[in-house]
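Given next, in structure tokens, is a single chain: the form predicted alone.
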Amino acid sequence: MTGWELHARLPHTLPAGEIRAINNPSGAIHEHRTYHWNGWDFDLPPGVFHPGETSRLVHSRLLDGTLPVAGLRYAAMGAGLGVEAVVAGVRGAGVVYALDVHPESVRTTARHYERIVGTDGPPLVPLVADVWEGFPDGEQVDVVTFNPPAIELPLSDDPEIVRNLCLGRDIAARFFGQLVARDLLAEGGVVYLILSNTAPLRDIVAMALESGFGAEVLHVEDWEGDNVQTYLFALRRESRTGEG
């Protein structure tokens, strides 16, 4: 199946009323919280994203090796509290880049990585970066995970909630545009992108295809009690023959 044949089978974005009913943002993001997963305890200062079930679809697959990172240069795009970075460290990535536009999230990731992975693990490179801006020139990565805050409805006027949930297709456009323009994904590299039909899923996958990526669906989660479908994609650059 070609990428565009896959695209034609993807669900359309849910109606606005359903999206609002499913996503009811809480002011708890301004509070100090905790998170426990896989026997690890995480501390969340105000403003740091609290993972949900969609995030855990990625976390568990990094941990069990379904999304391989061992020996590879790995980037956690939107590092949040640092679960992906910690898992990649435990799984033996070659180097772990943790990128987030939110400085406290980057500091929180570094703190959790130091405590859980420790100095015997692979090096962590924590980066305060707006998507790929701030990523070192001349470096490349082999694996990227990205759970973009791509809902386009204005669910809140709170800038912290908007940053964590409601940046729409713009953040995806910048992600793919910068990734390709700066040639940051190594030959044979892969982007693991997770998206639900609460976001403009079809439009974002179209951006990936138009940016020269092939798309494969690795998993589809149908959530009980609503019409949300969550897709985990593997995106790989198509043949670069003739580029230059």
Second form
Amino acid sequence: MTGWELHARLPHTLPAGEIRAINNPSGAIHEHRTYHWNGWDFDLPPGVFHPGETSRLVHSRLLDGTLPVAGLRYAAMGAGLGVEAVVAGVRGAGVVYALDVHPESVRTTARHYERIVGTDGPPLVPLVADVWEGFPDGEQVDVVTFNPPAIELPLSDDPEIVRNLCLGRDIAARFFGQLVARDLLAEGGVVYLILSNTAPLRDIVAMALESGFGAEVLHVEDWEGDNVQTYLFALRRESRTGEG
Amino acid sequence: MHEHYADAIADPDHIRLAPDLVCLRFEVMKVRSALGAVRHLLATGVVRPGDTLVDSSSGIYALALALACHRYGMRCHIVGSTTVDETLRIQLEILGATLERMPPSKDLMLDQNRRVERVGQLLLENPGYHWMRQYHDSIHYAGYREVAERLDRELPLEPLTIVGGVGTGASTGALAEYLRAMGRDVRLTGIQPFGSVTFGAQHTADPDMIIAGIGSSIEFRNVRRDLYDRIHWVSFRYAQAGAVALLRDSGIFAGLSSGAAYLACQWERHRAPGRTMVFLAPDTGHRYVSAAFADHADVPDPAELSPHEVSGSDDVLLPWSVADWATDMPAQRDASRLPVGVPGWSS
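Could you please show the structure of the form predicted together with its partner chain, as a counterpart to the form predicted alone just displayed?
Entire complex below, previous chain first.
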């Protein structure tokens, strides 16, 4: 099932109280932390976001090859501490673009990439960018992973938490708008979008469809203990693939 | 006594042109915005004295930021265009700001992307740099709190209508929002150029030129559209007529956005009895002498001009249109999203 037929079956956003109960942001983002995953150690300076379960779902699918990147031009939109970039490097992407609006996250990604992937791996292009604004003009990518900070509730007054969690539809609109207007996705390219029903999931998928993408569900995670459902979508330009 | 030149030029002169008509006349309005933003960043510990503030600008924001940096002991790095004029370039140099000049293309969006790309490189290489994002960061509202407080003191009783060019939305949006937060009855009328995307008129084009200070073909995310009650779309030619009339009627020598605001204000004041109209004049007329004032004898008389009343941005028509924007306000308005007050930094 794809397109608007799929859209009609997607879950509605959870009630605000339920979202607040699930997402209880702490002030830990202002401290230095560490993260361990797949045998790798990551350092998180203040301001760099600690990955949650949703992010780990993307990391695992990149690592197990469900989201293929080998030989392809890959962009991690919202590079964070750099796990996606590192995995794509290890999996042999052609080139890895790491984009984030937060300069320290991009520097952190570059440090982790240099230490774990090393100079023998694919080249890393670290970019401080506002969604795609700042991505070099005239270049294209084949694969993008996008885990938007899409909760729309004001969960916090802390700008670091807002940047990582609460930007809502606006950031998704800019993501698709710029991707299409500047023709940044190569022929046959794919965007892997991960969203849960704590975000305006249906509206964001509708934006993708209205921007000319076809949507296919690759994975649904129904987390135990709450009503959160997380969807991993593959989005491809319809006009290019002929996908219905 | 002002402690710095930037403080001296940041505050507007309040000039009453008629019992129900007041002009807030700035020399360089964006200095008020830049000072407030830098002060907020310092007070909240986001930056420290000696850090570098960076942004892309080829216009007056570059000067405003350089002055604010000079005022607060910060460094300033501007990524601009090779079209930056000599007057601005020399002031920036002497103020100690770094100016990088990139050649412009015919595509504003492409230019903006290239400048952001360069800003991104600077941020990556220099951990002490902070990106101001004048179009997008709501800290640029903060400086207008003092303007609102002073206006509230000087006009304590009457309902107000604020009229001004929207631009990044910081000046008009902040003034209305701060005054409303004080419990004042405030209506907000914004001015847009034809071709501006902000209120949906990107399908139109001014035959002369877009007045870049009040709208753009690129998105300004600082604008909070829900704050505005009325929007006027004013052509270059009609803004010119307003600027000439403002000088002729009042002696105020101000720029094109001031002229557009004066024109709109004169139209609105006769339709809003009991309200005091307050319009913003963000800069002086010096930069517009040849473009706007030289052929003053040929510009139309504003008294003979009237706008097309339209129902929305889809219907706007040159050379002047007006539409109600917030039809079911104030319920439509979000909760205040102004930068919170900073203890110890109030005026």
